[in-house]
Amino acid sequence: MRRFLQRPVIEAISAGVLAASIAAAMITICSERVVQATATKARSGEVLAYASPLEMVFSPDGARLYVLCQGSDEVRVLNGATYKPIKKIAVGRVPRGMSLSSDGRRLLVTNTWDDTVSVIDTRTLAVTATWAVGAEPSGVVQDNAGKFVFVANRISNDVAVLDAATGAEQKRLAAGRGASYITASPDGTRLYVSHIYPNPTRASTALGNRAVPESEITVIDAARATIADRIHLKDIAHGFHIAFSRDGRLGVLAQLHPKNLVPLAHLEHSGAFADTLMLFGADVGNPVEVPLDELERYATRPFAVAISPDKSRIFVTCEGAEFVTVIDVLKLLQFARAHPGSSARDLSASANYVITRVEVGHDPRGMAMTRDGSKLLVANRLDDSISVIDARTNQVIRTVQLESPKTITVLRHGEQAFYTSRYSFQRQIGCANCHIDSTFDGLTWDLEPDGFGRDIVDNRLLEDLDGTEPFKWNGGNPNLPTECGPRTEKYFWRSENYDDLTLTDLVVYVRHLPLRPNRWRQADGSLTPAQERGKVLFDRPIDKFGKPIAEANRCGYCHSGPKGTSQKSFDVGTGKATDNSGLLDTPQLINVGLTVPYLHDGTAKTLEEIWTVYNPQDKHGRTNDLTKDELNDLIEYLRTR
């Protein structure tokens, strides 16, 4: 096995104090004085610029190599063949999704933080047109007409279709939640949205408002912009990358499957989640679902997927377990047909057509095979580099480094902990597990071990979190340490606990996590008249009939300070008999429009059944006097928040 990382030399992200203090959580246990001053000063900007390749496509005849480097906000254009750089493109920021036009004259390039799409001629090497698009724009592709451009916005849940001569939006296709890849069939008459959220699900099951995650792909008419199918995916979560055999008669998607529907000392049985793909299309009929796990050792957060020119193996980046897995193909199809519908749960499976995992480097990304199938290129994200892999040895030959700091600062140590999962038994899972991309997943869980089907708890964002302690939804953990560390010890990470440095580094990097920019606020940060009118109410003193709400009862006692969080307990109603505790802790409002579903264990679907369901008694907020207008107007101000 690999060696994970030599202990980086943490290099104090600036000097002086910093550096001392930096100094000190080295001889202390996860100083939460060094976590502060650490994260103050990567807020201020004072980071280093790591390249962070995430996706990568080589031009049509070969000659250059495509690489987007979301941590440096560019696009890097290396020499095909010996992978020397030819230049730096500037995007906008932290951009996520690229592709090239059929006749490569053109490089697309999504830019999550601005909305926005950055238009590259390949020609001169320099961004021609930049488009707006919606919520957090990810996957991108243009049709071979040339017609349109089509662009899967995350936090929207849609498909922006544009014009592709002016990026004039035409119109907006609905697709599922967290829409994020787009990949078009080999004839280009159809292209495949996946997702990284759970669709709202609407069978229960007998664990009350606990229902089995479902997920699809948005099968979209190229020429008429329409959607012509969707593909339901029953206990699927999250979807990555779709990749198709040059006969189009194979698609293969990336997946997570969760099993959060049991307490997760299911872990030592059959795992928290199933790696898997699915598989559709003319070849296997019928989607079927194949783990790529193995008895003793999991292939965690399949991302990317390769098909050789010859359809004879396919390749699968497992980000979080650090390798490529190489498969054979005539043996999958042989068991996919033998065995239809899902085998998730049966881990002697992969036996059957895994050839080979090839070690890379730190969260394997995207992929770029030669048009002749002799190499594959894999971006490892969190090493600034790409391993070339020898397709027909299933070795890697070579290591291109890109252009980036030498150093390892806290933060990069802490990232690269967050994303492995070499410090839980077998490999199962790591932070990012659950928390997809550093934010969340849409989803309940079981985590503790307090009793099976007890203490359910809804995922939360990750962002922002200073000053939002403690943690858990009854507030059972003080303080990041231990939320990151005793926490999870006794539980995810039994085979390799936290030396107290890696914990510093982990909770540094989750302290760090910066904020999205939040969709629903102006840009001059006034307020619409509507969020204006839910603002009044959410501070208001004294109901519509006159009478004074209770302080306790006000919007605005609980959910206090610039996060929207006293940090307090209280009982406002929705506790479960499930509960070991009848308080729950006040959660932030930040970025509060995303996270779906709502309430301590996920509950309320929407914001507005945490009022209109969930708070006959007034308790939860004195809100039952509202019209739906008036609480209309209220969730708009809360979705700025």
Contents of the next structure:
Amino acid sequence: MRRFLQRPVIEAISAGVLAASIAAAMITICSERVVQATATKARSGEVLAYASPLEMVFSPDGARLYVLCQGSDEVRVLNGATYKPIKKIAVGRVPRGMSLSSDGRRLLVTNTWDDTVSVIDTRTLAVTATWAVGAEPSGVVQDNAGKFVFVANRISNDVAVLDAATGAEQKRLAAGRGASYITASPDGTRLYVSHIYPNPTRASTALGNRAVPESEITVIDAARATIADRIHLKDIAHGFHIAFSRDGRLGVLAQLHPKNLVPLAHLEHSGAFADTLMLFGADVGNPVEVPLDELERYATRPFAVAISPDKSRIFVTCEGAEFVTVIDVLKLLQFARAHPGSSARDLSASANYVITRVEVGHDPRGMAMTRDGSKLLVANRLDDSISVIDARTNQVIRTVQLESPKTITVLRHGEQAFYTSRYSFQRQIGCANCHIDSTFDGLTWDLEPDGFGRDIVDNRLLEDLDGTEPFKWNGGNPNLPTECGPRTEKYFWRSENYDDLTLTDLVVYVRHLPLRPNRWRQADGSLTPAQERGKVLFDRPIDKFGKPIAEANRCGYCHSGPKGTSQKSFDVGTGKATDNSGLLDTPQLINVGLTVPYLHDGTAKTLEEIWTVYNPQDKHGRTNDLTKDELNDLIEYLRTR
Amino acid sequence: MKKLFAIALLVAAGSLLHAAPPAKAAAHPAGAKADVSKMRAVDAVPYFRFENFTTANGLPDNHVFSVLVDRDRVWAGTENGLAVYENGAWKTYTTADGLAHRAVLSLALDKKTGDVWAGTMGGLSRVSGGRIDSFTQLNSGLSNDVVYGVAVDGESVWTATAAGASRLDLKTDRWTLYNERNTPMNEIWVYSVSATPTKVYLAVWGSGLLEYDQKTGRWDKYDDPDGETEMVLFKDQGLIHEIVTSVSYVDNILWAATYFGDSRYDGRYWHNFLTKDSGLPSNFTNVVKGLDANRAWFGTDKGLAYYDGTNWAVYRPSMKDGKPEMTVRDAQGNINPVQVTSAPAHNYVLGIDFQGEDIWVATAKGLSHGIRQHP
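Now show me the form predicted in complex with the partner chain, since the one above was the form predicted on its own.
Below is the whole assembly, all chains and molecules, this chain first.
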């Protein structure tokens, strides 16, 4: 344990080019931290000890509270009134979604790393079955008729429809990209799916690298299990929970509205995101987008929504801002009717309908409201606690601490720093705004004060970064301390900077983001015939005409090593006139199948396009001699990386 | 195994085509009444009143390549967009909506999900809940952008393209290509695909019919045995011609259309249809749609034809004066004209689908809705 916790600190320092005095201070400070830190295991497969409560649901009679604890891979069962623990139920790896049947007898939990659903019998509080679903199952609901179970698969971008009795998969419905959360309408006839990544859209510039982000709410006919409609969400890239009023007339989606098409010069000039709600349903007609932000106070990353039973108030957890926004529904609807479309950029709008902001803990996520609407419970994911709010007075009347380690470890502290917006100007953003759930966002950004429209950059996956430095698309940042420290201080925050201790902990957290399973790899580690053929092409020294391929033009030369990067920069012919450098850092290939779009600025919308459209001169590897089926084989292999 | 299966099939079917007329034809959309053998030919075949759609009443283009019925909705693949007819009005999807290309050659319905798949001159498009996702040879694993045919077998989408066939696994998003490298395909112009959970058939322009066994992954091939492109040496010797344009696999029976006549294969015996020995209005056949083991519809360059296992009916505007025409041919070869007041929009027929007892026909000059008439 001690060895592990020391290791990142040494790496953070040795890899960096920080001034010696700063480095010395960090070692001292961090050494003290190491002594204090306990109970954290990391990437060798052990389970983090922290509970990290993410979602909650009351039993129909209110006697029990089920808490999905993502960090400890459990559902914890608490007394619904006293919150005393009753039982811990182990589920699969990294659970994310939870759904209770209407009769309360069956609890379903999605396990994102196992691609399964755990079926829990609430009478015995035991897992009775485990069902296979699609890639990274997230949201789950059961229809009222007891016929189907619907599971939103975040990576496979679809909704798996299972037989509710056997778990046998019936079909997959095409959802949007990053299908994550499902909510049933109060009458159970329709299901509404939201998405954390933007749908692929057509580029809006001649350079082919910019597109207005768009997402959708996928509407499913629950009885027929077919797509009924898609509610188009323009300018939206990241949708989270949806809630309905009990009369079914008002639907509310918590979402992020990125402003990635404009230069993100400084936060004080323009918000990087609008934190908004999308209102839809009979109460508003066409969807209306309303902001949660204020002029100098941002409601960073709205996540979960709850509507009081009498439809008088809406509650929204704002995870980066660490508060719950309380909204007057009557005033909200008056505003929405008077302002159709989007008011996302009107930071004075929220004064019309926001009642208050209730401070809670680190990274507030899921909510559960008592049936009578008197209390609202909020899961503080990075505090392992539940804030109990009196829904009439909007006061936190109690904080329930879940069983968890007493000490805040380096990783935990780093994770808190990653998710909070407290370091940014007016609390506008945190790392997790672009690195959704610690990963990526599927968007391209105009970052850095290098001139408008210059150096457009594609957001990359953060997982398993060890040994992939330097960072930035042009290799401009030699290590994570520089990437996360001076760069963000200079560019993003313009506010409270990280202290050395926090920066180190943040770097340690990022460096140890675990690598999720690769869905294209076979369980036994072998390659399929197509993948095997692709590997041969990846490593080949001669082309199909028997001519030698120059070393620097073989896939495996630049994309060498276990992570697929030589950590060097090359000109592969994909630079743009708007780039300040002709050389591009070789990106790692880790889970490359997930991170659409591709190339340094997101020009290529698919892996295929890298070679079919953007490699006319064979500068990005010798590929133009390949047939279409050979190119498909190469891509099949790349997806296993 | 195939032989045993064929024998069993023959026993079950009672050698329908060769020994005796069908004992009883099952009730079926757009099909004949039961027990056709005891009826006069003109009473056995169905009558329709045709309503024709053109640009004059909302269709985006008169050149209609394909038609697909999904319950109350009718989709038309035209040369200038994909149109859907619902509640009495046409709505058109174009490339501006994300369609891969304006010319929509083929259509298929995923019955499980309700998604419509459209094969176009520029890629494959999925229409799902109003959203269109397009797959091309440049942005996906699709083998070629000219998608002549498309079919859904429940788990995968099959495409017949100008460079072989492609299969998209709907769960894994993996593409598998089938071409001259891994199938017994001499030519790679695949015009049509008929996919079921057990067998998949490809109609290859110039290379016969290919059969894919979904369980074993094995390919089999059916060629014109005489190797002659211009003549048929022996009747019912096998597939009638190498230039196969359309295939339809239904009730374990294979129906194949070529530019030189049509074929039916029951697993053991072939039966071929030519204008000279059947009621086919033309050997040049663009499309065949089997209703069941006995009955099929043919879209030719000289009209729409129906075969009920015994009798033939042809529906078209007259080749002479364009007036509506219907002729019926019985088992003895007697041809009787039937008095009608309507016919499909044009005699060049490219697509056929069924809606209850009605038929929809894609033609070179309009889309036709044949409304079943009962005497």
